[in-house]
Every structure is written in structure tokens, then in C-alpha cells.
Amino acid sequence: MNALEFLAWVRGPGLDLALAVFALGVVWRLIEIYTLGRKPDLAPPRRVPAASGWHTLWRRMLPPPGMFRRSPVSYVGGYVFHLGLAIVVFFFIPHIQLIKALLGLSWPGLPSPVIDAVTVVTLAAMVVVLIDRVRRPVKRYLSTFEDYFVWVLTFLPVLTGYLAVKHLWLPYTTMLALHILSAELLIALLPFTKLFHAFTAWGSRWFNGEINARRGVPV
């Protein structure tokens, strides 16, 4: 197989392949989560639940008190990288065209140089984060293979189309196709790690919150 022929693989069946996966392993996920059930809580609500629900989701974006100052890196770190992948991938005009493709949705794009300067703070930022897990001991004992792993699901994409647009490295068709393989294989196996949190982090916060505001929990 050339470059072209592996091009056309990851632009086509590989495609295909890892849309079906995600789909599928999104709908299980979501059925497995929300039939675990729940039992009913027969007591009255010290307060109002909702409210609660949606004070907990907002207040859990922000950093608890002091964890700011004695963690810095996580928060700055985790911030710019989140903010920064989100615009790489909806207001690049490539994958913009790609999600009108998909799904017949579109809307304006972002400058390129705009585009690339995000991409390096991004991967400056995940490389930071990396580095400050890996020398913080507390961190690096909590961290497990799957830690790491997903970091490279999430790395390699950004990197290699940075590669791929600025022509670096490899020879251009090589170096997109890897690009799109490595999304490809971020999209495939999303639902089966730690990066589902991209489903559930919002759905979980909001139950927190009002499961705490029925017992009367200071949120």
C-alpha cells in the first residue's frame, strides 16, 4: 500500500470504521450508565435540587478554594489545552468542511495563522501538563497507564496535523494520513476510556449537585 492508497484507506473504510465504533460504543456507554438505575429518595428536599444541579456544574468548571495556587499547572494547563483543542477542532476550516460532510452543519472559520498559533500553545500546554504529572510524586503514583495513554490519543492528533499543514517531517499525503488515522483512532476509542468524561463530566456534576442539595449538603 502507497501513500495515496493509505490515504484513501483512512479518508474512506477507516473512516467509516471509526464512526460506527464511537457511535455504537456512545449508545452503550449511555445505556449502561443511566440503566444502573437509582432508588428513590423518599425524604423531602432539604432544598431546591435543580438549582443546586446546575450551581454544582458551574462551580466545579472553576477551581475549589486554594486549589489554584497550590496546583497552578493543572488548572492554567488544563484550561489551555481543553479551550485550545475545542477551537483546532470545530474552527478549522478542514474539519469544519468534514463536520458539513458528516452532518450538514456549518459555520465560520478561524484565520490559519490563528489556527497554528492555537495548535502551539495546545501542545505546549499538554506537554506542560506531562511533565508537571510525571515530577509531582503525588501525581505520578495516582497515575496509571491509562493516564498516559489517552495523552497520546489526544497529543499525536494535534501534532500530527500540525505536521501535516506546515509540511514538516514527513512527505505531505504520509504525514495526513497519520494525522487522520491517529483522530481516527482517538475517535474509535473514546467511549472506552477516560476521555468519555467529555460525555459524562457535565450529566455527573449536575447529579452531584442535586443528590447534595436533597440531603441538605452545602454545595
Second form
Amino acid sequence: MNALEFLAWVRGPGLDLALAVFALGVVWRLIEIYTLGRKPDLAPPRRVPAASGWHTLWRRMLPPPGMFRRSPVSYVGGYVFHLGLAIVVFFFIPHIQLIKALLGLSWPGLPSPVIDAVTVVTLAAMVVVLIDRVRRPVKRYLSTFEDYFVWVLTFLPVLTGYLAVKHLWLPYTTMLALHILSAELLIALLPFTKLFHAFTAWGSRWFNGEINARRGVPV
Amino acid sequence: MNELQERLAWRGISRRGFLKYCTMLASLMALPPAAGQAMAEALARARRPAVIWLPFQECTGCLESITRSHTPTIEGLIFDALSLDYSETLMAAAGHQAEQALKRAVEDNAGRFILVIDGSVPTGLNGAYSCIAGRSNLDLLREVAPKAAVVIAMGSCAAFGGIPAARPNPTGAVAISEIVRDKPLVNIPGCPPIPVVMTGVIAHYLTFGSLPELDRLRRPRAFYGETIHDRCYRRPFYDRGLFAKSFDDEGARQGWCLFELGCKGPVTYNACAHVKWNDHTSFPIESGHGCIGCSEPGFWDAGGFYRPLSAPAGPLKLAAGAVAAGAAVGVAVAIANRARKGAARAAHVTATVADLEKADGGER
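Go ahead and give the structure of the form predicted in complex with its partner chain, now that the form predicted alone is out.
Time for the whole complex; same chain goes first.
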């Protein structure tokens, strides 16, 4: 298989397969999670539950008092790489072209040099949060294989994308194919790993705020 | 005056013009400036190196590219000045005479001639899909190649199989390098290749006695080291996200990037964007059409000429089924979860205060 055939495979059957696994996993897990339900709460809620849901959604985006000082890397690094990923994934022009081809939606992209800079910052932030995870005893104790695995899954597409654009290490065609392949691995495994928080984070935060308000302890 | 210069002078090319051409060749191949002079001397000194040009499964486009890119080309003239001992298309001889010429050329120049091949080699049915004078290309190649000094696989078909090897490849076409494994071989892919690349390779060989530096795919690195996209004059539009959406819209008229119209420039390693065609006039993107990637291995089956590189290369066949399957699995798991909850509820036994007391009233 030559480089162009490899690229054609990842752009064709590979993409098809990855998107199918992604769609299957997302639909399956969303239905499973949201049909779990809970017992009807017969007591009148003590506060306005929905308002508390929205409040918690917002509050959990900010560090609780004192926490920022104790773990600044988690907050700064976490924010930087999440925002960086969002910018790189959704505002790099070829990515928008792909979304347009798949869904018909499109929006203006950012100039390539801006994306380059954001990519470097994102990669650096990911490395920093990984080092922090390994070096801090508590974080290391809490970390499982899956935490490191999803880090690699997320890191590889960003790294290979940057190497491809900058023509580093391998010929562009091969590197582009590896980039697409790594992104396909990411989306195919997303529904079955912690990465599914991309879909559930908001819902579960709202749920927590809602149930706490019913019990009179909105946080 | 030597033979080559005489011929060039006869065709109206001065020594100065020839020297300029050699300097241009040297600079294109990233050789030091003095190499131009050395090339001119070597080419002038050369005793009409014998060239045998074998056309296999091909369309003659490569030969046309060399001989007719414009008139008169220095490439073409140098080509005239080589001793083209066998080329079915260009030679006057035909039939048995031609075959005799081939036999004699191979024997007289054994171990010294340059073997140029355009076209792929069909291997199906023992090579019967392409025969010359009753002999298969496969057979001929196996006989002639071992006696050559170097082999030049001219054009994408010879270099990588090209269109004959495109799916479903009914004739079992393969590249020359699949058959010729033990000779110095250089691939000059392109459909057709740029004429100056061939003269560059030959000039390098005659000057230094070796092939120029080759890459992984045995292409001269000097010409195939960069992508079309990297050297494209429309690149700034790509970086700014300005794309032509159709071949006649405002963007197309403004000369914006052709990426969305399927340009394969980003994955095509060739010199078109800076060497250009037709006496350095332009190249496909400059005339308004995206690159089709003709010099890359497997370009014909690379997902469609007009489909952007960022778009899926084929239809998504599994997606709808996957959503349905995901919903089915989700509902099945949900029902199973409900059943487990129901079973747990049914199995629940209400505890009374009596149950909590120890039967024997002993230690807690």
C-alpha cells in the first residue's frame, strides 16, 4: 500500500468505519444513560431545581475557593488545552471543509499561522498536565490506565496534525494519513472511554445541581 | 566543434544559449554553479550516448511531452543529439528492420546504453496484453534491461504502474521497478513528466557518471522534493481560507485557492509549480484547474479528482445503519437495566424492627 492508497483508505472506508462506531457508541450510551432514570421524588423541592441546575453548570466551570492555589496546573493547563483543542478542531480551515462535506454546516476559519500557534500551546499544555499528573502523588494515585490512554488518544491527532502541516519527520501524504487515522481512533473510542464527557459533562452537572436543589443544598 | 554543438548551432542555438541552459539545469537540481559549466562540457564531450527507448503499455504522451513541448526545445534538441538507437515512434525503420536495429543497438552498446522506458509492464497472461513484434514487453524487458547501464522509468505508468495499473488492473500491469531490480533505476513520474527533469537526469549522468540523489520512490530529489502546494503561487489564499467554489465563480476569477475544487497539490511531489510547462509559461493550477496528482503512485484511485482532500473519499455507507444499531443496543440495554431494577424491587423484603434485633439478644 503506497502513501496515497493509505490516505485514500483513511479518507474513505476508514472514515466510514470510525464515524459508524462513533455514531453507534454515542447513540447507545446516551440512550442507556438517560433511560436509567430515578425514582419519582414525591417531596416538594426545597429550591427551584432547574435554576440550581444551570447555576451548578456555571459554578463547576470555576475552581472552588482555595482550589486554584492548590492545583493551578489543573485549572490553567486544563482550560488552555480544552480551549486549544476546540479552536484547532473547529477553526482550522480543512477541518471546517470536512464538517461541511459531512453535515453541510460551515463557518469562517482562522488563518493558518494562528492555528499553528494555538496547536503548539495546546501540545505544551497537554504535556504539562501529564507531567503534573505523574509528579503529584495524589493525582498519580487516582490515575488509571485509561487516563493515560485517553491522553495519548487526544495527543496524537494534534501532534500528527502539526507534523503534517509543518512537513516534519515523514512525507506530508503519509503524515496526513497518520493524522486522519489517529483522529479516527479518537472518535471511534470516544464513546467508550472517559472522553465521553464531551457529551455527558453538561448533562451530569445540571443533574447534580438539580438534585441538590431538591434536597435544599444547592452547590 | 563537437557533434552536439554542431547540431545545436545548426538548429540556431548558440554556445552561450547552451551554456545558459546547462546552468539553469544545474541550478534546478540544486548543484553548485560550476556544475553548469561541467555539464556543458560533459554534454559537449559525450560521444552521443546510446539511448534505447522502449514503449510498453502507454499512450506516447511522455514522448510527445519531450519532443513537442514547444519548438524548438533545447530538451528536444539534446534529445536529437543523443543517439536514439531505438524508438518505435521516432525511428524511420519499421518491421524486421526495426527489430534488427534494436538487437544491434543492445549488442553494440552492451553495458553502456541508457534504457528509457515509458509505459507499464502487463504481467497477466504471461505478458500477452502488450506485445511488440510478437514478443511480450515482459520478455523484452527481461532481455534488454540487464545489458543497460541505467534504466529511466519515464512517466507515471513506467514509474508506478499509472493508469494501466488503476483498479481493477485487468492486465496485471506493474511498474518497471517491479521487474528490474538489480540496475540503477530512476523514476520520472508525471502524466506526462516535465521534459527538463529528463534532460536534467541525463545531463547529471553524463557529467558525473551517476544518477542524481533519489528519494524513497527513486525520484530525483531535486525535482520531487517539495509539494505543488508548497510552491504554489495560490498558497497565500489557502492560508487565508479564500477558496474558489466553482470553476467560474468570483473566487476562481480572483485566482483563489482550488483546494475545494479537489486540487491534489498538497499531496503531490513535483516541480510543476516552479519549473512550469511550455517554456516556463504556466502549469495546470495557473490555468485554473486543480492539480490531479498525476505524478503520485496510485493517483487514479486516490478518491476523485474533484473531491477536496478534506472530504470523505467515498460515500459513508455505514453511518445510518450505525445510528439504528446504536439505538437498538441502547434500547436493549435500557430494557435490561429496567428489568434488573424491577427484579431488585421485587426481591426487596421490608425489614421490621423485629428483624433488626438479634435473635439471641447477644453481642451487638
